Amino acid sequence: MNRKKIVFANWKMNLDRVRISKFLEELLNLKFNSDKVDIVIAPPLVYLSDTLNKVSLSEVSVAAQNTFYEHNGPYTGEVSVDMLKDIGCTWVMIGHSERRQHLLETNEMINKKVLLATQNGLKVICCLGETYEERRQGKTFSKILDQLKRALREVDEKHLSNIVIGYEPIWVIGSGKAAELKDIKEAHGFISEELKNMYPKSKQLPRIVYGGSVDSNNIGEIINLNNVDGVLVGSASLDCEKFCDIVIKTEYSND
C-alpha cells in the first residue's frame, strides 16, 4: 500500500512579498487532491506571516526553515518552537545540509531541536545526507546512519508519523542534475531498513523523501522508486508553473 506523498518547497533566502504573493495565488488554484499529496511551502522567516495568512483556507501547509532548541531565553536572532505555533505554523525544517555547513549545527543541535519540535506537536523534515567526499571514500551509509540515530535519538515512538526524513546527498544540491536513480533507490532502501531496526513496534515509520536538483524533468522517475514518499524542492520550487507540475506529477505516481 502506498503512503501518502509530500512536496516540500524549501525557498531557501530566497523571493520577496511581491512575487511571494503572486506564486501562492497561482498555486491556490491548482486543483490537487489532498487525499493523495501534501503540499509544504517554506518561506523565508520574514514572510512566514504573510504566507500562513495567505493559505489559511487551503489545504497548502506552511514551514519554518529552522527553530532553536529553546522555549526561550537570551539567544538573539532565533526563534523557538512556542513562536512558531503561537503564529500557526505546522512544519519545520531541522538540518538542512546548508544549516549544517554554513551554520555549523551539529548532530545534537539538531536532536535538540527535533525532540522539542516533536514533543511540542510540530511535524518535522530532518535532513540529512552525505559529501561528495564521504561517498567517493565509500562512507554513505555509515555517514547516513550515524546522522539518523543522531537526529532521532530518544524520540518516542509515538512521533514518528510527524516526521519526515530528508534525504539530501549534498554533492547534488544546486549542481541541476539530481543522482542517479540507483543511488536515491539505494539510499532510500537503507534509510527505510535503519528505520523499521530502530523502531521494530512501530506502524507508521516516517515518510523518506528525496532532496537535490529536483525539477519537473526528473520528478516522474523519482517519485515512482520504492520508498520514496515525496520530495524536498530547492530551486524549482520558485517557479510555481514547475512546482505544480512537480505537485501533479507526485499526486498521479499513487494512481
Given for the second form:
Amino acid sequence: MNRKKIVFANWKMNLDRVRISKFLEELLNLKFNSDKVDIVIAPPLVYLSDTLNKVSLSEVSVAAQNTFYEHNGPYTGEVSVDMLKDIGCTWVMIGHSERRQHLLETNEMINKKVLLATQNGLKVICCLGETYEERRQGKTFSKILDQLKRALREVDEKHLSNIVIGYEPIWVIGSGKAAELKDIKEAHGFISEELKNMYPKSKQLPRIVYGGSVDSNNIGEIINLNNVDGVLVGSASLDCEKFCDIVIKTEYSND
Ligand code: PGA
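Since we've got the form predicted on its own here, give me the form predicted in complex with ligand PGA too.
Following is the full complex, with the preceding chain placed first.
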C-alpha cells in the first residue's frame, strides 16, 4: 500500500527556548514536499505554544509528548486533550516506553488516552515495543500484539487514519544502534497483518513508523523496508541538520 511517509522528532526532555528557536528557523528553511512526507515535532510541554506559533504558517505539525485521559479536574501536573486543542496542537504521543517505564503508564491508561484523543479529533502516535529480555525469550510478537490490541480497544474504525503506530524495540532506543533491518521488517509486517485482522473492512489502517536510534546514516535502509511508513527520531532530531537529512531521505524513499 502506498502511504504518505511521516517523520516525527521526539525531543523528549531536551533543548531550551533559544535552541528551539534556532532549530525551527533552520527547519522552516527546508524545502520539502508535504505531499510526500509529513513532519511532526514533539517539543517539551512548556515550549508547545512557542513551537506552534513559530510553525503556524508552515506545513510542519506539532505534537504533545503526552496527555491525560480526563477532560479536566483534580489531576495536578496533567494536561488535557481539550487544552492541547485550545492552543492549536493537532497531535499527541501516547504510550512512549519511557513513560511506561518511568511514569508507570499501563495499557489501560494508554487506551483511555487514545480513546479520548481520537474521539476529540487529535491525531495520535501510539508507541509500543518489546524489551531485550522479551525478545531474547521469543516473546516479541505476543508482547507487541498484546500492547496493540489493548491500546486500540474500542477505538472506532473511523479514527484509524488519525492513528500512527510507533514500533520501538526498547533496548535500541538511545543506544546509537538501530534494530536489525530483518527484525524491523518482520515486526512491521506482523503489526500490519494484525491490524488487517483487527479491522478487516478498514481501508485506512494506521501508518506504522519505526523508532530506535534512527539517524541520517541508517534512515535510507530503514525507510525503504516494506510496511515502514516513517520514523520516530529521538537523539538525531536534536540536531536540525541531521533531522532535515532524515526528512529528505524519507521524502525520496521508494513508495
Ligand atoms: P532515539 O529515540 O532515536 O534516541 O533512539 C527514539 C524514541 O525514543 O522515540
